[in-house]
Protein chains: 2
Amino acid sequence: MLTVAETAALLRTFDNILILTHIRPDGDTVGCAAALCAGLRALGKTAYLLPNPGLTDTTTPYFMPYAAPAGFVPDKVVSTDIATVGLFPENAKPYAQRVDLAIDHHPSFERFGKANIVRPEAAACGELIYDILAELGPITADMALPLYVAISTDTGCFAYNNTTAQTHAVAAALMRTGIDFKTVNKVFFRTKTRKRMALEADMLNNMEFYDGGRVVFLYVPMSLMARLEATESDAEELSSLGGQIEGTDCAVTFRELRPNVWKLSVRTGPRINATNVRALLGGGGHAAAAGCTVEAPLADVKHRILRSIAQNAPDFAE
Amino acid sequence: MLTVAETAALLRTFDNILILTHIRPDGDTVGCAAALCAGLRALGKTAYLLPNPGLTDTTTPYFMPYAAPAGFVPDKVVSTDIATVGLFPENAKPYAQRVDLAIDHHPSFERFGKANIVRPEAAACGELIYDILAELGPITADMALPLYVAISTDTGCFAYNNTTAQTHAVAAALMRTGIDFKTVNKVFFRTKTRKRMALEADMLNNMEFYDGGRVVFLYVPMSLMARLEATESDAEELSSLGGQIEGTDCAVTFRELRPNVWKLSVRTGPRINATNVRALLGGGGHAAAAGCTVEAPLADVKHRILRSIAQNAPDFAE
């Protein structure tokens, strides 16, 4: 495992570099890749990002200035914010065995590169890229803007529990370069599509409470998505809505993927272990957030998850 | 006008201090007053906050440890985050002529104290209090926690346009004291009451678009508030909802105060000057946010504000 100084020294030896981002790319992987690309170009190197078919409207503007032209043949390959080769997009798979440097912040990072650096305590991989770029030279606004996207999106604009003092210290340094952070905040944190708003309104209108109001169920049936002509992008992170409802410490979001196939997202507070709840139905996750997919009619799925919650929730009120 | 060093020196000469907060107290005024009180007590002084009848459930826990007992007779009076004596709560009015030190960050600050300090470029008054406390001695977690409340709430958790690099630098310093910022973020930024959720759902279900989708109207009639048994606290900042809708650059929220009396909040992007829109109906505000109260049936109010928007919006589509 490399140090920041060793990583910077290694990057100085690279040229003709292709940078990889993960499948379903978020602000962190896109921001890290773009900032690193800008930093390498500032050293006079040729560097590009491998096009990622999963970009959204919000991340595209930060990615496109660095997208590799067709036919670019790299000498070196670097990955940013990718924990395992299983998270490579399809077009990145050919590079899985030849990643020269993998830079990540996930505890589950699998060290798949020839050289690797990881910082699991960082809220965003962008914090680590910041330190690497600072070692390579002055951080310009070209690098600071995508890094601000990386750090702000991975922390829900500094509101999630992964935020640290260091996160804010890096944000302060990035903003001192004069970047347009206001547009980033507006686009990522203060804008919702009309369809997203309609989705949330329907979920709130039809939510159901159990266990004396402590457990809430929210529904996203296929019929709702169809009626609103909503896209996957409109439905991103919908499961965070249930976690915001006052007085609840267990929110289950039921998303219908195919007829009678329901993806359940379970978010819990300290009283209930989400993984135990989900274990009775199959699936994976952490103590506070877990998910599983169940093939059954909705009434049956509800009955089973509610029984599982009752078995795992102290003082469950029938 | 005092400097930070002069303010700290003046505070060192004070004792038996009463600290005032503004009417409809927010996280900034409460957090500033509590932090200053903790800082003065750390110097061995007697200091209290004048009870404020407008505290909400979220701000109360940060205020109460410092609330003055009945009959406390101060030698010195300090105000925090209060721009004018017009914003004193009723029980603070007797002190209006005898404020020994007024500390504020509003551009409209009226220098009503015997001594005054203001920093209009600060996103939160908490940033200024931080500097004053740092001049007086080490910042402990007792001071840092309410200061984090002050700074995070006045910036919408670092998402509003008033946020600066300095805001983040202060947040980093506060978090290094080991405060429980996670609870603050959860309570202030990731929790909504069920009634609030229901209010938002109804507003989204009934919103209306004009001007090819660029203008959106949202409604909070008395009948809705009554049906949901919603309180003022549930309805706080409801006008921010309209500003989040993609594709719009003008959001008008119609809140019915009394039968046929509508309070209009107008939020606009660069295309439309909100004050000009509102001017045709009376009221005040800034270029991007303005408000007014109109006594008329809803259909009439809608017609008038829409005509006013059409006159002020280039390319308005009928």
The other form holds:
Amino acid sequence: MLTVAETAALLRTFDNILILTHIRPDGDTVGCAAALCAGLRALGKTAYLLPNPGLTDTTTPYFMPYAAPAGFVPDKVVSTDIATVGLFPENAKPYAQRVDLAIDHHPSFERFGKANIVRPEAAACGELIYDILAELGPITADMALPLYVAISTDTGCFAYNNTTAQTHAVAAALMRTGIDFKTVNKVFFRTKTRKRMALEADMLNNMEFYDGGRVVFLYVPMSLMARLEATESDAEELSSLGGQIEGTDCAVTFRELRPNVWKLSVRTGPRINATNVRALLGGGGHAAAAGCTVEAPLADVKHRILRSIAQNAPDFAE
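What would the structure be for the form predicted on its own, given that what you showed me was the form predicted in complex with a further copy of the same chain?
Shown below: the chain alone.
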């Protein structure tokens, strides 16, 4: 496993670089990739991001200035904020066996790169990218803005319990470069489309409680998305809704991707380890936030995840 200094030294030897982001890209993977690309270009390197079909309206502006042109053939491949090759988009799968450097912060990171660096204690992969870029040279505003997106989104605008003093220190350093962090905060955390609000209303109307009200299940079936004509941008970060419900410390959001294919997002407090909960179903993540994709009828998926929660909560109330 590489150190930050070793990672920076390795990146100095790279050129013609392609950077990968994960499926259903969030602010952390996009922000990390864009910032790293900007940092590599500042060194005179040729670097691009592999186009990702899952981009939303909020993440696209940070990604597109660095998107690779058609036909670009890389000499080196780097992944950012990807715990396993199972999270590669379809167009990234041809690179699964040739990732030269994998940079991540998930405890479930599978070390699939030829070289790897991971920081599980970091609130966001953006914190690790910040240190790597600082080792390479000055952090410019072009790097700082996507890094702020990365760190703020993975911490819920610094409200999640993964936020640390170091998180705030990095954010402060990024803000001092003069970036427009106010617009980031407004767009990502204080603006919702009407369709998004309708999605949340339906989820709350149909939520189910278990474990004496401490566990809540929320559902986003394909039929709901179709009825509201909602897009991926409307559904971005819906998994954060359950954690706002008073009295709960474990929220599971069920998002139907295809018929009988459900993406589960688990958000927990200190009583239950989210990574352990998803372990029986595959997937990955952190102690307080994890996810997996399960192919089965909804009733079966609910039974399996509830059983896993019960096994990981010592005082689970039947």
